[in-house]
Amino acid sequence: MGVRVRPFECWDDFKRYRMEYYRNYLEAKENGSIRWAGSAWAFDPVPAGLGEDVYPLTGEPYGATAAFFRDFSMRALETIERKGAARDLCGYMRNYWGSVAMDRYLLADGAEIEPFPKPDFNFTIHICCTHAKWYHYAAELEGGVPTYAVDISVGPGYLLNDKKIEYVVRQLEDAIQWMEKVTGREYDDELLIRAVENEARSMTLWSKICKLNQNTPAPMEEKSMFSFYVMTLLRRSDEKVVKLYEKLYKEVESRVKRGIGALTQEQFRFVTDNPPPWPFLKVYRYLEENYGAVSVGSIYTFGLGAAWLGMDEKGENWIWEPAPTPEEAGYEIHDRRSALWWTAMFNLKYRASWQHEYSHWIRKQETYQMVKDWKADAIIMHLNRGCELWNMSTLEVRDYLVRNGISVATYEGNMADPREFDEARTFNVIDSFMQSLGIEKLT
């Protein structure tokens, strides 16, 4: 008897959301409001004290929805490439930079409107060798704005100290003084307070979400989860991204008490690591209508905007338990200092993907436990070409995963350049892997 299954009731409801945000963007200097562009990593609460109608635009989502769509993506990408850019460059990054270039903006159907809307600012954040570049050309490019970059290459989030919350919080203050003199704005600080809170809500709701996915039926399927987690990169500061969450956990946990399940039948359960290629999503559905094999989540849409306990206090294991909220850890955020020192701390120690890079131990022991939490049959690691940070250390994951027995399939490809994707070649390597465990095609 196959597994129930139906779709999500709040899905329009983010769809509608990822449309409104990018519209919002774009029509914010018809109101006098203001907009800023930053790394889908930055301290968004921090901009949110300007005022109530401030609206970012963050880089790596934009450039994930240029890379889907195909035409766009190619025209952005070659357009950078004639004034210079390098094909090995972050693939984000490219189709951001092509798309100012070629003076066109994206929404989120895929309608082009012209000219990109210019931001007042650009704030950031920096840990791999692009994200503060990144806006530093983009500034170029416009003619000039503005750009503010906060170092946040701390280490790890177990080995955090105070001195080195203090290091970042010392740059955000620097920021809000930064951020008056350039919109001409007064700062509200019960504005900042309230966004931090909405931060963490949002974060540890996500991480909330993702561990019910650790049921059997799988109530979520990752290709619906990247049109959910994606809230924790757009604002999660917002207020009305705390309510979407709120509901999808509240849905999710239903799901899981009826035996709704992503598939209706779901013999084999995997997990991913890096980004996907977005323009060819098609490989989760190749797996999971070939083979009722669904993937139940990855390093990347679990690491990348949720916040989890990470790793021990001994560095020695991964926890993947979601991290407290102000409220849930006792913490009184009563003024602007304890906000940002909420903000810088809660970001640096329990955002996953702020924690890998410094170690390859780490990436190792978190893919390890995910695999083992989220019962998985496997890991089909995306040998991504498009980002040289999340693609650190993926062959070493891969060697230690083997040796401690988890089943790896690799194939290779770019998160957001078209060119650098053989599908056919990507279905033969699953159709192997698949063959090489046994695993029967459906039909």
Second form
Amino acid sequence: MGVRVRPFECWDDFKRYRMEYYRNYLEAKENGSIRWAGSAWAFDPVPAGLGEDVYPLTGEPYGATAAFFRDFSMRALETIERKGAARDLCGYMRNYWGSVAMDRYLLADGAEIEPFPKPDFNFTIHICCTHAKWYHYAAELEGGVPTYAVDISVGPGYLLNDKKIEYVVRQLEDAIQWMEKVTGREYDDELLIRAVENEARSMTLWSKICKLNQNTPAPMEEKSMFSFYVMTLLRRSDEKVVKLYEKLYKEVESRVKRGIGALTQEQFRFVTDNPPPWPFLKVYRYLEENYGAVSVGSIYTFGLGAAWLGMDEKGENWIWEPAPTPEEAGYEIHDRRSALWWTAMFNLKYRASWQHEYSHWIRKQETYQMVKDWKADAIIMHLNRGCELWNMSTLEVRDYLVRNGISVATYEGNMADPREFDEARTFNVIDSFMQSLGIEKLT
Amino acid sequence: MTTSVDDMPQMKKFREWFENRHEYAKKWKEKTGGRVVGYYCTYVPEEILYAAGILPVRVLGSHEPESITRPYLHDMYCPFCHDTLAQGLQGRYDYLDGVTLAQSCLHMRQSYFSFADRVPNIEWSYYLPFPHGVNNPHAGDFAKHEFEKFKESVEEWTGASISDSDLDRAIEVYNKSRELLTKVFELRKAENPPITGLHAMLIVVSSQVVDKEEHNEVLESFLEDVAEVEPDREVGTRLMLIGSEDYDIELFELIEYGMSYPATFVFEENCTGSRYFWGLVENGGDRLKAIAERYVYRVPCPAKDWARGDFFGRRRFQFIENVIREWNVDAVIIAQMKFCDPHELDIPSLRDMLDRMGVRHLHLELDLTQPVGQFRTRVEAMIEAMGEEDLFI
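For the form predicted in complex with its partner chain instead of the form predicted on its own, what are the coordinates?
Every chain and every other molecule in the complex is listed next, the one we just looked at coming first.
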């Protein structure tokens, strides 16, 4: 018997927010507002203390949007390569740099605007080899935009201690003074406190929504999740994002209760790992339409913007349970320092994607537990040439999962460079994999 | 009087140590009964290991083609990380008791974890979180905290505590090595440098794989004797090497000895060259703080050198700029390990800086083995191009 399906009621709300987000950044200067650019992993509550009219542009989602619009992406990539950027660098970053170098800005609907809106400052983090240097060179391309990067590479969350948190907090304190200097604005701690609370609420809500996909039939498929999860990467400290997730949570919960699924026929559940090849999201549709195969999530969509308990204190098992908000943890945020301490601790400890760079073991446990908890039949791994960080440990994980009886398929590609994806070959891989597992094509 | 640096017994020793580094470590173990620890990156505070009586040796590759790392490391990860892991998987580091990595780039990080997990004889491994943001004022404190934990782990493993006097001795030996190696590089400011880049590489890399005290003795005597040597080669174009780790004899031999035009490296800005030893530990009481500050404030690796608010520049670039002036560099070879993100991220800006300085440069991408013919053509073409104005004089 088929599964009942229906479109998401809040779909348009999410789409609208995303459209407004890019336009707000573009138009900020007309209203005397501030705009800043940085990684989606930057501590976005921190610039929020500069006022209610502060608009970010986060580079990874922007790079993914650019990749989706292949023609724009090709021009951006080739422009920056002519300036000497290597093809194996981060795909998101090359799209971003190329966009700056072309002096063309892309809106969420693919419209191109000239010139590229220069930020008042760049504010980012550094955990992989790329993030700080992404904005360092962007700043050079933009003629010297003030840039600040926070070093967060203190190790995995389960080994966190006060000294490590303090290292990050002190950098954030310096960053606030620096932001006051470069913008000429006085910093408002109340706005910071509110933003920090919103950040935790957004991230935890997204975890709870992800958990609901453990149900059968899965109420969401991953291609739709790409439109939902990205709010945690655009501006998670925004009250409006909290409201969007509250709405989505209620809706997904209701879908579960009513047995509404993502696919009319769910005969196969799988998870993925890396960022997808954004210009070729049809891979997901191919799996759905041909095999009734639903991707119930990934280390990427769940790990990037959600907050999870993660590794237990002994570093032995991964726990896919939502992390506590300050309220749930009984932590009172009452001033700048306590706010900065919370956001540092919360991200360092509970942001899943900040954990698995520190050992194969973490990512092995994280992935294995995801397959189990979300009742997946298999994992389809994207050997992604576009991001060295997300690709870290993938082959070790593959080896571990295979040894533990989990079916694994791999395909090679690039999250943000359309030139590095072989569509026909990928479909062949999928067909062969499904055939090997005895999964029949839908008639 | 010796007529050639290559004939000097000390230089022969450096080469022998470099080429037979595994045998050296094994003999050292037999002789001392001590432990040997492989380190993956030059941010590892070797002094702490040395103070514990451990021989730290740098994990290096062999520049031989291999295919055994593909199940564990993605193809897009750099040849160095593949090569080093391959050495471990092939049993060439079967004498190591431990392995460690101070946080550097992601590729080495992945290679290190696979090495630690898959090389059977490794009984102790330690991932040392080291600040990436070495240009921020809190990095020293953080590094010191992590070095304390590192020291505790070494003590727990060896079952012996590391005293202040142990650390003092290690700092003294390592500082002496740094001073001597700096003198080697200073020699090359001369109009007619007595040594080539190949010699310098052999000296620096051998210091990374043998007991520093022993290396210091030979190096000290080398510096005394080399003053008597008459350079026996034409210097030609004064080159600077900038880039990733490079300990490939074939590449140095090609550029310095195998071209139609004479050329000599007068400086190597890489972690098998100056970045390894530049800057001393200023020991003033708090030993771990002093060690931490040396590693944080040394000439940074590109993995760690980026803007931070009031500091816009790259410290490494400032260093390079000074070297080009002081060593009278004519041209730069940017020798970057294929797929090395930190270097690739710097290269567009580095090339801009060199252009602004009017310094000719050539970018070579290194792999496990080098395309010698192609490199020869390219380097010769660069040197030819540098002389083109002569046509119009």
